[in-house]
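Take a look at this one chain, the form predicted alone, written out in C-alpha cells.
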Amino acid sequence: MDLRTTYMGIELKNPIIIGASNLVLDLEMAKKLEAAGAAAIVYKSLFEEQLHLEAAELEDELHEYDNLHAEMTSLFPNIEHSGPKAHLLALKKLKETVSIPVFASLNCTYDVSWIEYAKYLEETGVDGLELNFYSTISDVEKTPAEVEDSRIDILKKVKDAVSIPVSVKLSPFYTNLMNVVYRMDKVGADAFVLFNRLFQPDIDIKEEKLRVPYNLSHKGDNRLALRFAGLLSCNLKGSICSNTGIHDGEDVITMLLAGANTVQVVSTVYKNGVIQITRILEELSAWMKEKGYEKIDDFKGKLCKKNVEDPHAYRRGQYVDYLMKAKEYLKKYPVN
C-alpha cells in the first residue's frame, strides 16, 4: 500500500509522527523509532519558562555561600546559564542522526522570544517548527479576544521571521476554536495539531499538597480531536495532525477518514514499545487492502463534515440520538 501523505507541504512516507516528548532525547531510541517506521519526529519543546527557572536556580547555587567570610565575595568564577544552546545542539544532533524529517517545538513567555528562538531553531536545519501554544490563562481580566489576537500575532511574526513551515499546536479551550483556526489558516499556518495534552494538577489528600501526576493518554481520548478534524478538514489550506489518544491502527484510520493528514503518537510507544509503530502501519495497510484502497488520498476525508450526508454528524446529533433512544441504551447497558 502507498502510505505517503503530505504534512506542512512536506511529503512523509506515512502518517505516523512521533510527538514532542522525552522519547527522542536518546539518539539510539530515535534511530529505533525511525527503523520501526516513524515518518517524522517532533523534538521535545523548548520552553522559555524552563530556561528562566534553570538560570535562576543556577544563580542561587553559585551564590549560596557568598560573603561566608569577610574576605570572600564568591566561591566561583562568573558563570552564566547556557540558555537554549544545549537544546539547540541536541536538536541539531538528532537532525544529523535520522533521515526522516525533524520538527522543532517552541513555547515562549514573551513575544520577542518567540521570534528570537524561532530563528535559533531554524538554524539547526530542522524541517519545520511547531508553535506549542501551551498556556494556562490565570488573568481574570484578560478577554478571549485578547488571548486569541495575541496568538495570531505571534504566528504572523514567526511566519515572517523564518522560511521553514510553521504549525500550531492548540488546546481545545478557545471560546470559538473553529474561528481561531480559520483566522490562523488565513495568516499562513501550515498545519494544526489537535490537541495539546495539558497536564492537570492533582491533590494528595494524605499530604494535603498539590502534585502533578504523569498521565499517559488512553484509547478513546481521541474523540475531541476526531470531531474537530472532521469539522475543519476539507475547509483549510493547512494540514491537520491529530494528537492525543492515538494508540493503534484503528485510531489512525478513524482520523484519516475524518480528514487528518497525520497523527502524533507518544503514549502508545511508552506503553507498548517501539514495535507499536510497526504494528500500527501493518494494521493500516491491512485495512486499506481489505477495503481496496491503494493510497491514503483514496479515503482521507471521506467522512469529514463536508462529505457526509448527515448534517448533524459532527454536531449534537449523537447526543440527541442518545436522549431519544435512552430506553434502548438502558436495555443494552442495564444499571443494577
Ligand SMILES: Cc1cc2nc3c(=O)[nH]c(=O)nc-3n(C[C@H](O)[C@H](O)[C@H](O)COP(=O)(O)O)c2cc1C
Contents of the next structure:
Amino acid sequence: MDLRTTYMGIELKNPIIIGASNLVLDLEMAKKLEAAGAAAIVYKSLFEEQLHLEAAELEDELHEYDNLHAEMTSLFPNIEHSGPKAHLLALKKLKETVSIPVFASLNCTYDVSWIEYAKYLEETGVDGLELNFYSTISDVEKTPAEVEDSRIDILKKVKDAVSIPVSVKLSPFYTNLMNVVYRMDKVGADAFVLFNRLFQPDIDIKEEKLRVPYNLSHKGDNRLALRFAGLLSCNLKGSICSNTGIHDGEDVITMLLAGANTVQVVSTVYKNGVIQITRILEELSAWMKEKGYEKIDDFKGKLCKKNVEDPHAYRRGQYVDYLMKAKEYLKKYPVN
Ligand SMILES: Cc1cc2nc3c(=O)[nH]c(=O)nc-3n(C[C@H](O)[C@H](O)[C@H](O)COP(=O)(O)O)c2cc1C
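Please supply the corresponding structure for the form predicted together with the ligand (the preceding block corresponds to the form predicted alone).
Below, the chain from earlier opens the complete complex, with every other chain and molecule after it.
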C-alpha cells in the first residue's frame, strides 16, 4: 500500500508525525519511533520563557554565597546561562540520529526573539519549523485583533528570515479561527497544526491547592480538529496536520477523509507504547485494502466541506439536529 503524503512541500512516507513532546528527548526512543514507522518527528519546543527562568535560577544559585566574604562579588564570576545552546545541540543530535524528517518547534515571549531563535533552529539542519503559538493571554486590555495581528506579523517575519518550510500550531480559541487561518495562509504559512492541547490546571479539593495534571488526551477528543480539517482543507494553500485526540487507525482515517495531509500523535504513544505507530499504519493499510484504495490521494479530502452532500454539516452544531428531531433522539437515547 502506498501511504505517502506531502506535508508542507516535503514528501513523507506516511501521514504519522510524532508531535512535540518529551518523547524524543531520548535518542533511543527516537530510533524506536522511526523503526515503528513514524514518518517525521517534531522536537520539543524551544520555550524562551523556560530559558529566562533557568537563567534567573542560575543567577540566584551563583550569588547564593556572595555574602560569605565582604569583598567577594561572586564565587563564579564568569558563568552565564548557555541560552538555547543545549536545545540546539540536542536537536542537531536528533537530526543526525534518524533519517526521517525532523521539525523544530518554537515558542517565544518577545517578538524579536522569534526571528533570532528561528534562525538558530534552522542552522541545526532541521527540515522545517513549527511556530507554537501557545499562550494564555491574561492581559485584559489586549484585543483579539491585536493578538491576531501580532501572530501574523511574527509569521511573516519568520518566513522572511528562514528558507525552510514554516508551520503554525494553533489553539482553537480564537474569536474567528477561520479568519486567522486564511490570513496566515495568505502570508505563506506552509502548514497548520490544528490544534495544540493547552495545559489546563486542576484543583486538589482535599489539599485545597492547584495541581498540575499530566495532560494526555483521550479517544474522542479529536472532534474539534476533525471539524476544522473538514472546513479548511479544500480551501488552503498550506497543508493541514490534525492534532489532539488521534489515538488509532480509525482516527487517522477520519482526518484524512476530512482532508488533512498528516496527523500528529503524542498521547497514544504515551498510553499504548511505540508499537501503536505500527498498529495505526496496519489499520490504515487494512482499511485502504478493504475499500480498494491504493494511495492516500485516492480518498484524502473525500469528505471535506466542498465534497459532502450537506455543506452545512461541518458548520452546524450537532444540537440543531437534536432540536429538529427531538422525539426521534429521545426514543433512541431515553432518559430515566
Ligand atoms: C509531555 C508532553 C509534552 C509536550 N510538549 C510540547 C511542546 O514542547 N511543544 C508543543 O507544541 N506541544 C507539546 N505538547 C503537546 C503535544 O504536541 C500535542 O499537541 C498534544 O499532546 C495533543 O496531541 P495528543 O492528543 O496526540 O496528545 C506536549 C504534550 C505532552 C503530553
